[in-house]
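Shown next as structure tokens: one chain only, the form predicted on its own.
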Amino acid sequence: MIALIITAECIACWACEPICPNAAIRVKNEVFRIDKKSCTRCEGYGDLPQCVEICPVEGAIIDDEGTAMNPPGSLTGIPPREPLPA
């Protein structure tokens, strides 16, 4: 199983670090990373990884394919804006 990735969208709110059951979230200089060796995607702890469940930022955690675990609009209910025509 491949670990999740915390992106630059992270606002360093510290919500995820204390709830990680595997202590896989590492913090250095307010930059949050998920240790690939420790992350199990919370297998056995619920339907979604705990960090994804608690994260208040859309797009801050992605899977190994680069797909946002909380995609735009998923937390706010507001659909993403379409780009303006050129």
Given for the second form:
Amino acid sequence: MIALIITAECIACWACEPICPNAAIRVKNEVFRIDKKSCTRCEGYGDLPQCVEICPVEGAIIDDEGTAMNPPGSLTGIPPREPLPA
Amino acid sequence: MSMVQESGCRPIQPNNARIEEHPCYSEGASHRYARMHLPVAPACNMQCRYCNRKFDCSNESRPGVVSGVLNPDQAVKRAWEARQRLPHLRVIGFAGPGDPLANRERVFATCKPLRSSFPDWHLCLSTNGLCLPESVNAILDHGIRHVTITLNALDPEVGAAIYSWIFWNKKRRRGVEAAHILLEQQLAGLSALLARGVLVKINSVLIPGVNDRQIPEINRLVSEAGVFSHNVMPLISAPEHGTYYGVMGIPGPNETQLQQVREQCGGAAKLMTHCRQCRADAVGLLEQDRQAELNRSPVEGSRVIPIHRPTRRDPVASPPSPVVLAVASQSGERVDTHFGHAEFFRIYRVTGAQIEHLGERFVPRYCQGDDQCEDKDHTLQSVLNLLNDCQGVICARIGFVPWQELLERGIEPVNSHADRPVVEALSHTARLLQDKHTIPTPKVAAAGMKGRG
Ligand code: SF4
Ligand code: SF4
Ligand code: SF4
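Since the structure above is the form predicted on its own, I would like to see how the form predicted together with its partner chain looks, so please show that one next.
Entire complex below, previous chain first.
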């Protein structure tokens, strides 16, 4: 599994860090990143990447292709600013 | 009330001291004893629609002003400093910026040293309740004897309209399922706390059109359960807060709506009307802020933010004296401008119902959209100098540094009228400033309150 990535959208809320089953979330000076070697996308631990499940910020965690794991509108219910193509 | 005595646990104090010394539980105490909130809890395990997680937990705080998070060591240091300057300090609260029980280690690591250094202090925490049942033992073990639970709905259908999601058992859950789990946890936590003699306060956020009818029911239920007090707080909602309700244009209640719902809450749980909706890092007496002194705190990242002022009227109002107010408003019709973005302030003199426009004062822009603006102190000072004769400044939003500086100069910053008509903001603020030092009598006062909307 290719590791997930934390973006600049991260608000440093610390929610993900304690629940990562692989201690893959590293924090330095309040900057959060995912250690490539440790992250397994939570394989074998629940169905879903835990950091993605708890992160409150849309777009703060992306996959290696740059796709937001929590896309705009999915967490807040606020419709994204640019309407998505139908 | 049962006596609880665990090993390693200080015996529970007589209830009287617990109530009388806690400013949030006793209106009398709010004039005499100080409290301080330590912002050690950044994480949250759910999403309320009135909260923008980029800012503080709205359950206990006004959204829209950013604050720093402290680690336990910094928090303890900050408490020591505060004690030197605030001899009346009795209460340490844990309220955010996220949910204290989603940050148990950090919160409890702060409690431990505080408890051994200051055994006569009261420790309290506020929570959304999701992790409450499994935390009850630890709460008691750490000497916490006051807990506030935010309870906004008893009907999961209504809850589903208030909460976007919860994180529960390895999954993000939504809708009625989420609301149902949350409610079960809240009620289980509530009864466990009450059974063990913890003083419980319930907060409910009134969201007009969403949970108006739930709040009287909550009041009935928690009164029967033995909750000490129930605090019905208005939803604070403005587009720039970035919350769901703010962005979607769902407004908070006006005074009439709030009062109507409060009047339907006739249960034994004392309706708390002196709540100032403190922020997670508030400090001082509820009535008298001390942030001016304490904001010089050398602890890195520590910030002290003032407390929302009362908005009630004294029933025996003295004849109105003129109040000079500055308004950050581009249009002149609505309070539409951020303090830091204002190119000019409109100056008004308000005497009772009479509003005079005295003119405009142009100020250098010191802030380019960044809320914090800490490095631009010099420009900020020149802005403040221009406003020195004003008693209050009404703006749509304001960063915490200018907020503190204004208070330090005895100028009241007011950001609760974002996007409201200027005229309304002026009369409301003038009234508020006149009443600042009177002791409010809520019942009568409310009748004289004009609706905001
Ligand atoms: S996906 Fe799982 S393993 Fe990878 S960082 Fe997130 S929580 Fe940790
Ligand atoms: S949960 Fe999301 S926003 Fe919070 S620290 Fe982790 S990545 Fe950042
Ligand atoms: S519990 Fe508090 S921090 Fe968490 S979403 Fe609700 S208001 Fe925000």
